[in-house]
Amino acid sequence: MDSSSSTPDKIRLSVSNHQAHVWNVPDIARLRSEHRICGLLGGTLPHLAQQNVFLGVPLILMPEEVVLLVQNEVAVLVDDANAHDTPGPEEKQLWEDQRATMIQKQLVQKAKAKEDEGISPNNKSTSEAAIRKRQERELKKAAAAAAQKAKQESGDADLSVFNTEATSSGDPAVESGRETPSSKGPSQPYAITIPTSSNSVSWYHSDAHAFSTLDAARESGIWLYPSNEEERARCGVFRALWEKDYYLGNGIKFGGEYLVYPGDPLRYHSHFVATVHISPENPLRPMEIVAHGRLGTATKKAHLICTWDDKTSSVDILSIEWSGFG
């Protein structure tokens, strides 16, 4: 950890397994409003668990995009998994009680809205109703309740002798008189909030696990991009292309390394797919100049062949497009 890393508004990045995340959503906004970062959600959503079109915290970063955000001093890596600490038996409690303080406040807020519901002219009818259901329900009740009595007093041995033995089975849940365990907790239910963010908890400390430099993160071993000459070429283009104020995205599925936005990817379809080559000096065969030309203009996108040059730490862009003569 260095002194600079504890700078209150650069964007903390959570690292697991070489891995960086975003969980907080400010920040998410942030580098995609002000730094032109996008990432890739992958967490779930609670109300829409079985899809995979609608997806939520975390951030997936890539790592060229965490690079770009630590070098330009916009970010600083967190040990995830260090940071957070045991809590001990007083923070524990608190948590509790927390928990049992937000649990209530619901109960009540559920408890006013049916208060308001019934009190409402428009619900007049159907609260009466409702009413209604209810006392035909308690009659019903207690018709059951004086049959069961009656037949009690009239003398019936073996129902006499199988209620003895259920009642003294000493079993909690027949015995009406013990507590059951479900009947500690709150009888309504109640929605229990997972927070996406752990700065709200006493336990983790960030700034004392948070690194500002990419020289920092590796000596402590949770960073190692770029390691090799490829993926320092791949940082290099990534960093030309978001200096001429593009937005990138994985490329992947378009036979690239980037897809090339004019502008957020929400708004505007990419224009063109950049695969990087680690050397200006490695042979590029004409069938993969063809089939690169053909794929993009397939898919309407133009196709940049980027060369970066590890001696000088530049980096050359060449567009093909079919142009379809004859």
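Residue numbers count along the first chain shown, from 1. Definition used throughout: the rigid core is the maximal C-alpha set that superposes within 1.5 Å between two forms. Quick caveat, the model's predicted, so the values are computed rather than measured. What changes on going to the form predicted in complex with the partner chain:
- For Ser227, the Cα coordinates differ by under 2 angstroms between these two forms after the core has been superposed.
- Remark: with the core as the superposition reference, the CA shift of Lys110 between these two forms reaches 2 Å or more.
- With the core superposed, Gln135 shows a C-alpha displacement of at least 2 Å between these two forms.
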Second form
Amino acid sequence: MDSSSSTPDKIRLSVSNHQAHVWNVPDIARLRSEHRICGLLGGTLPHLAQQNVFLGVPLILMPEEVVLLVQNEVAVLVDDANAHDTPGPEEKQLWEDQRATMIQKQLVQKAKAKEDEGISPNNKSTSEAAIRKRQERELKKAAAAAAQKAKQESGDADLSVFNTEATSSGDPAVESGRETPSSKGPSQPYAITIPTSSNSVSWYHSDAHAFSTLDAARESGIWLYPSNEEERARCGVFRALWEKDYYLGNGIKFGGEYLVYPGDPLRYHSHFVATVHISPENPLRPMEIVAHGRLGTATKKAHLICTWDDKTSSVDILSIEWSGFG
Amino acid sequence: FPALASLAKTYPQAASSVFATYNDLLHAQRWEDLTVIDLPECKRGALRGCRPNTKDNLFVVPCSMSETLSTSWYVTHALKALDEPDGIYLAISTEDSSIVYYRISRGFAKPPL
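Alongside the form predicted alone that was just displayed, please also present the structure of the form predicted in complex with the partner chain.
Every component of the complex follows; first up is the chain already shown.
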């Protein structure tokens, strides 16, 4: 391998049920900053699970984005399900050992943190004032119990059960000695972390199940897009707009297929809304022109009709704007 | 309307929308230097004129809301036949005589401010 050339690794797109996901955060950043592909985050954030304004990994890509990335040789398609092999007994043992170590580490850390705060493992404060107060309470209890016992002996014998308990806890010197650490056994709760990405799992082999061309992926059945004229038209239009240095997003909010941004969508509003026509002979009704044109003007955008010509594999772009009079 | 009359005979289907657009531009929009152009590729007449107090020649292609067009209709036929202007105005007329005008141009038009 040539060590002088530092071509970065191809980005892995985990394909599951014909949808492509990116689980690696640096890759998500690269897709956006180097390749103008934004995608949509679709995962729940564990610490903010009850809302969906802020979402986390995985990044979900449009099929047109996937086609562009694979054709540009920037990404490979990974058959995620099959990339997870069955772990052998040694791998399983290693996994168990690692998990046990993590749990032990947590318990030790917790015990240490409690000690530092001055709380014994039995959740009783070890400060001097607290100890003194506890001793006073115990003495009072013992005295009350002794008085009870004197009364009882002249009367009912059944209550002796309660008396023995009270007297046995009467010795203040023994009290503090009984607080022994209980870190053996699962009396303390611990957390199990489930890793987001499978890369740390030793039986996940993405390289052996990666496809670097669309044809190879189609043959294996994991990625079939584009499969008809309409899908080819969408890929063609997407690429034509992308090659003009625009950022593209989903256009449903403005009545089109794509929103066309002059820069990163976090910084700019889109300038155009694009609709795909699958052929130059595709019927276009004047009502559509009115609807697109008027909506575009009202939202400070211009509407683009992008027509794909399957015969010449080219895209023709027409803009529609309201005339301003009439 | 002598200019329109001959076109109405040649292209009867487009006659009503051409007539309505001509009248609207002349009287309501007050366009100046309004002339009629024969557009056989689109089977209708087109109009050329200037908006009031301007000097730029603008091209208007009338059609009816009930017609079905296609992008090749614009690109291959209309734009070519009119010698590739920056843009053409499509005048869409409806049965109640309303006319709406939309500008169609090649490439990316600057969005309104």
